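The chain below stands alone and is given as structure tokens, in the form predicted alone.
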Amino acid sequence: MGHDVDIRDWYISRFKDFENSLNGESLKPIHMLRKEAIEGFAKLNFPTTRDEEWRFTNISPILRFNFKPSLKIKKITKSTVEKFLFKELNCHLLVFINGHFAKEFSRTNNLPKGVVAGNINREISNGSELVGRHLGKYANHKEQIFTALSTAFTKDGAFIYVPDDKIIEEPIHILFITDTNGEQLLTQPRNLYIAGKNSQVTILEHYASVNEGLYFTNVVTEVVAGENSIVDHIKLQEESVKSFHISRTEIDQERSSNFASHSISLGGEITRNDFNSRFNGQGGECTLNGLYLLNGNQLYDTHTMIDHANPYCNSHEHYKGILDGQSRGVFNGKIMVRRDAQKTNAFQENNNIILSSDALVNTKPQLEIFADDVKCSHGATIGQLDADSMFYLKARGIGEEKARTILIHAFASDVVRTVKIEALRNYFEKILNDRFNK
């Protein structure tokens, strides 16, 4: 606990430097939220394995380092940025370097009138009423210490606003690049996506690093899916394997909205993703899919919560893991069906393939049902590649490594094929080929 206090004091002491870097921005109303968050942060404890929600995820490695909050943008070259783009993908592009918006690399051409795709710092500086109304309203910082840390140091991140009845044809690629240059940096993107009534948008939230540096990414993303809106969200995390990635995504779903998230995780020594969605009206649909590829000593933890607070809503959740080396996977998915949420249809599944005798998975799918007219199912599997399938392929002259690759591809395809963007599906297929086609 002593080290916990030291680290907490370290971040509290950095807050004064952060305040000084804000200049006139410290006079904006949002700064009251920051100050409230840092005061709350001082009273909270970092989670330990004694906490039920963190029972299998030991974050003590994160607390060994005094990560320094990134206060300014770092100069990088255009060619560096282009390494992380998808040549086949026609898209709008927002680029952030060490958590700060890089306007010179970003492009948002021919957006429909009224659509905003940019950075939240600009909106804060302009006193945006939308940001004031929504920021921090879904990701409550009062009980979760990492959210409190993010809120206290809120500076920049992606801001997307799609007004009622607007459809954005091309995806918005939000690229977060970390370039530590030897520093142990803390970057904290704070993202807010708002989709109005009858609107439609596809968002790719992409985290990458220039080098295999040691740093800490602490992300909070809030999504508002308005009535009858369609929001397709892809999260690709391919950061340094020495880095730490803590992420919380809160989704507010209004009547008849359709939200889908597809999470692909490759990097990070420790990665923790929290996805929480709540149906605030009837007729909504929520899809949460994920694929995690782990090796070495990586630890990946997903916690999800889908709150069926209203009737006639559907949710689909499918996470798959492929684990090698001494890696660790954690899945904890909860579906809550409240008393008045009749005619709920909810499906949840977690499947894992273990490629090494030293890899380990802890999985806990959960249903809490308080309504009686529902269709709900959940399940989890942990196993090795199917021996009968391996024998079948080898009997037809396919070598063992090739057969192994074919079966891994087949296993991962359930998640990969749900991604609607062809350029990204091709990229994920290439990742699988590069990793397993030895």
Second form
Amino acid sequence: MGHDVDIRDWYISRFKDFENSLNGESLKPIHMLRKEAIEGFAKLNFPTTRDEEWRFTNISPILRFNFKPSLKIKKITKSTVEKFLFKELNCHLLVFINGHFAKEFSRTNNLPKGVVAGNINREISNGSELVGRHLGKYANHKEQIFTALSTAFTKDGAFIYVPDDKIIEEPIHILFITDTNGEQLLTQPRNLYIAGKNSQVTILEHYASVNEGLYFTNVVTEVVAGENSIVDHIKLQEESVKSFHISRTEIDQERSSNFASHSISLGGEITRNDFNSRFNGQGGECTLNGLYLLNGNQLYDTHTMIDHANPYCNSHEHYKGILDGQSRGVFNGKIMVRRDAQKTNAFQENNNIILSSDALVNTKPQLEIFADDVKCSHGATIGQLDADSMFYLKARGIGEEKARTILIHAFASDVVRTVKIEALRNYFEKILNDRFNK
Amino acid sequence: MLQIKNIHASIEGKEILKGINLKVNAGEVHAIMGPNGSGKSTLAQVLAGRQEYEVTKGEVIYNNKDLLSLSPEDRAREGIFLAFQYPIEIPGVSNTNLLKTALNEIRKYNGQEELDAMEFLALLKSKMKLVEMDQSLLNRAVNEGFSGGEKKRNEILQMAVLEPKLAILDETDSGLDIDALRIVASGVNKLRSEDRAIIVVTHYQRLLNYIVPDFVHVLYNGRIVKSGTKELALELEEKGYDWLKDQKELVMN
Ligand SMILES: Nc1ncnc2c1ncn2[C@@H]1O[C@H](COP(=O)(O)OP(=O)(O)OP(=O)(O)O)[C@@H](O)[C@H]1O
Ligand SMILES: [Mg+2]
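The form predicted in complex with the partner chain is what I want next, because the block you gave corresponds to the form predicted alone; please supply it.
In what comes next, the whole complex appears, and the chain from above leads the way.
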């Protein structure tokens, strides 16, 4: 406990350095929010396994280090950046290094008029009205200590605004690269995506690291899916296996909006992903899919919350995990169907394959249904590769390793298959191959 | 080609096969019949290498090799093919992919060139005709949502593509209508040759009108209690298995 307080004080004292680094920007209205957040942060406690929401995820390893908030960008070469790009993918590109926007590597060509795809720091400096209206409105910093930490140190992150009726054909690839160079850094991307009425956009949020460093990424992303908009979101987390990654994505869904997210998680020693979506109007559609491949001592925790606050909305969740070594998986899927949310369809599924006797999964659906005319279902499985299928493949001449790879592919395929971008599907296939076809 | 010597096998501590002896030469077709639960599938699975069945006694020589010491995949690569009584559904694995991977793994093992996509498709097309299988089933996941008959035909398609030396068909005829039965039988008959052998496990004499066996064996309570020629199948059809209870004593004594 004492340690937790020390580490909290450490971040509070770092806030002074941060303020100094802002250099005049602290006169902007957003700074009020930062200060409010750091005050709130001082009163909150880091969660322990006694907190229901963190029961299976012990974050004390994260609190053992005095991570230094990353205050400046680091120079890296173009070829380093290119290592993380998808060659066959035509896209717009936003690159952040250690949490700071790297304009020279970013490119956003031929965006429709009025579309903004860039960094939030610039918007803040320009006094963007949209930022003022939306930032911090969905991810409340008052209850969640990591959101408070993020809000207090709000500096940079991706900002995307798609005005009404605009369609962005090519995906926007947002690449967050961390290069620690031996420093124990804290980077805190703060992202805001706003899709106007009838608009459409595809966003790839990609976290990677140059080396296998020990650092902490604390992300808060807010998504506003306007009426009848289509927002396709992919999150690829392939950070250093020594890193910590805590992320919260809040989605505000207006009437008839369609939000889909695929979260692919590979890296990190401890990763926590919260996806929370709220239907603010009728006819919304929300898909949350995920795939996690864990090994060694990795711990991966997904918490989702879908708030069916309005009728005629559909949600589908499908998370799949493949666990090896002594890894741990945690899934907690909460579905809230409020009293007026008739004709709700909510489906949730979490399947896990355990490849070693030491890996472990804790999975829990949490359905709270207050309407009567609804269709909800949930299921969870934890098991090994199917022995009958294994034998069938072997009886056809296919060797142990290959048979395993085939079955793991097959297991992962219904999540991978629903990723709309072909270049990414191929990449995920390749990852599966590299991992399991030794 | 195959010599089974006094095989005893058990599962979960329960002895199912209680001393099986059987010799199969190249070019021969053997039919194995017998009541439910007598151990026919157990024998087939033991030959294919299913580890859940523990062989407690006896040996199996296949083409001068100690079969029981080979892994299931190596048995398949050495030319053994088991058509499953209940083919397994494998969601997410395409039928075509399974076939191509299997064929190339077997070819590789035998020092042959792997087939590229074009060559494989050409081969596959010709074999498809043989079993009159619908193209659409190929792109689907292995056996997923296939009807009983489609599953059985899929087994025969796999057999036709892999061209085994020893094919073991476990009730591939069960549940088939007469048209499907003819297709399956013709698939098997096309495979018949001087250097191949076939073991068909069946409950029904009618299959043996199409695949005419050289020998018929009756498996009863874990033992082969009677062997004969194709006339034995007709006799069994007529009399059932009860009269063999006495026969069993005869064999044992
Ligand atoms: N996995 C298993 N666990 C326990 N008992 C088993 C298992 N598999 C088979 N048996 C038992 O072994 C015996 C022989 O089964 P087997 O499937 O070999 O019979 P069969 O002759 O093929 O019958 P059928 O004609 O019904 O297919 C049966 O009593 C069966 O219940
Ligand atoms: Mg059987």
